[in-house]
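Single chain ahead, by itself, as C-alpha cells, in the form predicted on its own.
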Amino acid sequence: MKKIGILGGTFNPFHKGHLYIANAAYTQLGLDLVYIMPCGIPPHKDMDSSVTRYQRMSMCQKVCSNYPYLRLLDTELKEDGPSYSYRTLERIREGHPDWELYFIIGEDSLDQFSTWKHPELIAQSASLAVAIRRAGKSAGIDKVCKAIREEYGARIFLLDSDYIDVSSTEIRHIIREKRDGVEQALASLIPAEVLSFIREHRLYSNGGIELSPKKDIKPSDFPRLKADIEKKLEKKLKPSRYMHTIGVAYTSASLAMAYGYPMDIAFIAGLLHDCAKYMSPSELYAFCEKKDIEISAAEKKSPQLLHAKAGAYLAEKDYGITDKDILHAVKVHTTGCPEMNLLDQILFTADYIEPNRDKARRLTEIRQAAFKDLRLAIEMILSDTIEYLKETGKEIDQTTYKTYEWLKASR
C-alpha cells in the first residue's frame, strides 16, 4: 500500500507556501509521493481569466520536475465544469486501490470543510492532513478537529509547521502594481522556476505594452495602437514589405496563442520588426553610425542586417514603444541570441514562416514544428540558414552560430 499525498489548489501562482506544506506532509507522514493537483474551475473562487489552467499547470510542472517526491496530477484540469474534491478523490481511489490517500489542506480550509460539497465523501476517500502554524496554533483547532471527526468520521493528521503565510492574491497584486523592490519580494515568495515562467509569459501584469511617456497601453487600447502603427508603416514600406510585415504580425499572434503569451504584445513586435526596412543598406549603415548603434563585423560586410538594430531604435524613438521585450525581440529577430526569451523566439520564427514566405527549405516542416516545439523549429531555421549562407558565401553573424549552439546545448 502506497501512502500518497494530494495537494490541490488553484496554484495561481504556485508559491513557496505550497512547497513548504507539501514537504511537511511528505516528511511528517512518511509519504511515498505528493501529487500537486491544480484545479480546472474552482467552485469557491473567481479565477483571473488572463491566466489559463494550462499555464497554472506548467508552473506546477516546473516545480515538480525539481523535487523527486513531487508529481503533477492533471485530473481536475481535464474537467470542463467545476472541480469538486469529493468527486476527484473518489476517482483517484477507484483508479488506484493500492493508494492510501492523504488530502493535504491548510488550517483555513479545515475551518471551511463543512461548507464543501459532500465533506462526508471526502472523509471516506482520504485522511485529512492539515498544515497548521506551530507558533500561532489556534486554541480552537482541537475543537474543530473533534467536530469534523464526529460528524464525518474523518481521520485528521495535524502537520506541525512554521511555514510563512504566502498569499497568491498578494503576489498577483505585487506584480501588477510594480512596486519598488518587486524582484526581491517575489524571489522570497515564489520558487525561481515559477518566477521565471511568470516573467517569460508576462503573467499577472494585465498584458500592458509600455509606451513613452511612461505608461501602459492596456489590451483594450490595442486596436488604436495597432491602427496607428499600421498607418505609419504603410506609408514607409514598399507594398511587398508591408504585406510581409502584416503576415509576421498575425503569425506572431498565432504563435503567442499557442504558447500562452499576450497576443497584442506579440502582434506589435511583429508589426515593428521591419520598420527600418525602408532604408537601403548604405542608409542603414550611416544611420547606425550616426546613432552610435554597434555594428558587428558581419553587419559591416552585409549592412542590410542592421535593419533589426535600427528597427529597435525606431520602434522606441518614432513609434513610442519603450517595452523592453518588444524592443529586444525586434533587435534580435534576424540572428536570434543565446538565452532567447519567449517573445524573441516567437518573432524570430514568425519572420521565417509567415504565409507570404515560399522559398525557404523545409518550410512546411518548420511551420508544423513551430506550433508543437518552438525551439526545435528555431534550431531547424538556424541550421538551414547557416547552411544556406555557407553555400552562397555570404557573411554569417557570429551571434547566429552562438544561438544555434545554445539551442543544441539546452535540449
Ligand code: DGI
Second form
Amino acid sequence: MKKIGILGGTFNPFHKGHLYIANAAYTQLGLDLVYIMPCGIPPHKDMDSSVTRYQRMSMCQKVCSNYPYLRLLDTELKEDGPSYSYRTLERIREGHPDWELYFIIGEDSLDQFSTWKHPELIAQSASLAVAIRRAGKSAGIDKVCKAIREEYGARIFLLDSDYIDVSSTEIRHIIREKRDGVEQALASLIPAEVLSFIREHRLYSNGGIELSPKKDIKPSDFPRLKADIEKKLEKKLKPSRYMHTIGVAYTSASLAMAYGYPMDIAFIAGLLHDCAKYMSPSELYAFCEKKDIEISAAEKKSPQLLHAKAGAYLAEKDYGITDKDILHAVKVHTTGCPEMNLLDQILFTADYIEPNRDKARRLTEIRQAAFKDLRLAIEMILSDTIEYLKETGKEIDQTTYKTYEWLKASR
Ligand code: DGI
Ligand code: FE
Ligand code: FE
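Moving on from the form predicted on its own, kindly provide the form predicted in complex with ligand DGI as a structure.
Once more the chain from above appears, this time first in line as the rest of the complex follows.
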C-alpha cells in the first residue's frame, strides 16, 4: 500500500499556506506522495469567476512540478457539478485500490465535519489529517476529535503545522487593491512560479489593472528590440559565443513556456546574458573597477566570473534594458543566488542545457529534468559544477555554494 495524502481546495490562488500543510502531512505522516486536488466548481465558496478552473489547475501544476512529493489530481476538475468529498474519495479509492488515503483538512473543516454530506463514508474511505496551528492547539480540539472518532469511526491524525496565516481571499484583495508594497507582500505569500503566472495572466486585477507594470517590454516592441540586440551582439561576440547566445535565448523562452513566465522577457534575458563576454578576464576586472562594481574574493581570482555582473551593467547602460528581472537574471546567471526567482532559474538552466552545449557530463538527464522539475535541474547543475571546479582546482564562489545549500534546504 502507498500512503497518499489528498489536499483538496479551490486554490484560487495556490499559496504558501497550502504548501506548508502539504509538507506537514508529507513529513509527519511519512506519506509517499501528496496529491493537490483542485475542485471543479466549489460547493460553497464564492469564486472569482474570471479565473478559470484551468488557470487554477495550471497554478497547482506549476508548484507540483517544483516539488517531487507533490502531484496534481484532476478528479474533481473534470466534474461539471459541485463535488462532494465522500464521492470523490470513493472514486479515488476505486481507481487506486493500492492507495491508503489521508484526507488533509484544516482545523476549521474538522469543526464542520458533521455537516458535510456522509461524513461516515468519508471516514470509511480515508484517514483525516488535520492541520492545526501549533500555537493555538486548544483543549477543544481533543473533544472534537473524540466526538468524530466515536460517531463516525474516523481515524484522525493531527498535524503540527504552524503555517503562515494566509488566505486566498486576502491575496485576491491585496492584488485588486494594489496596496503599497504589493510585490513584496505577495512574494512572501505565494510561490514564485504562481506569482509569475498570476502576473502573466493578469489574474485578480479587476479590469486589467496590472499587478505591477513590470513588463518593461511591450509586445509590440519585442521584434524590433530582438533584432537590434541580435545585430549588436553579432558584431561584438565570437561566432561560437553568438551561436550559444541564440541557443540560450530560445531555450529560455521554451522554459518560460513550460513554467508560465513571459516568453519575451526570458528571450531577451537569454540574448543578453553573455553580452560582456567579449572582454578578457583582465579587461573585465578593469571594467568592473572603473564602474564601481563590487568584486568578490572568488572574482578576484577568477575574473571571468565578472562577465555576469558586467553583463547586467551593459544590458542596462548599452542596451537600454530597464526590466529588473532581466538585469537580475543576467547578474546571477553564472553562480545563481539563494532565493533565485523564476527567471533567474530559467536563465541559469538554459545557459547550461542549450542545444550547442555538449561537454557537461549529465547533459541528457539535466535536459530532461529541466522541463519537469526546474529546481532539480539546477541542483544537478550546481552539484556537477562544484565537482568540476574542485577537480580543476578553481576557486569556488561563495554564492555558488550558498545557492546549492539554499536549494537543498528548500526541497
Ligand atoms: O558564460 P558561459 O560559459 O556561457 O556560462 P557561465 O556563465 O555559466 O560560466 C560557466 C563557467 O563558470 C564554467 O566554466 C564554470 C564557471 N563557474 C561557475 N561557478 C563558478 C565558476 N568558476 C569559478 N571559478 N567559481 C565558481 O563558483
Ligand atoms: Fe555566462
Ligand atoms: Fe552563457
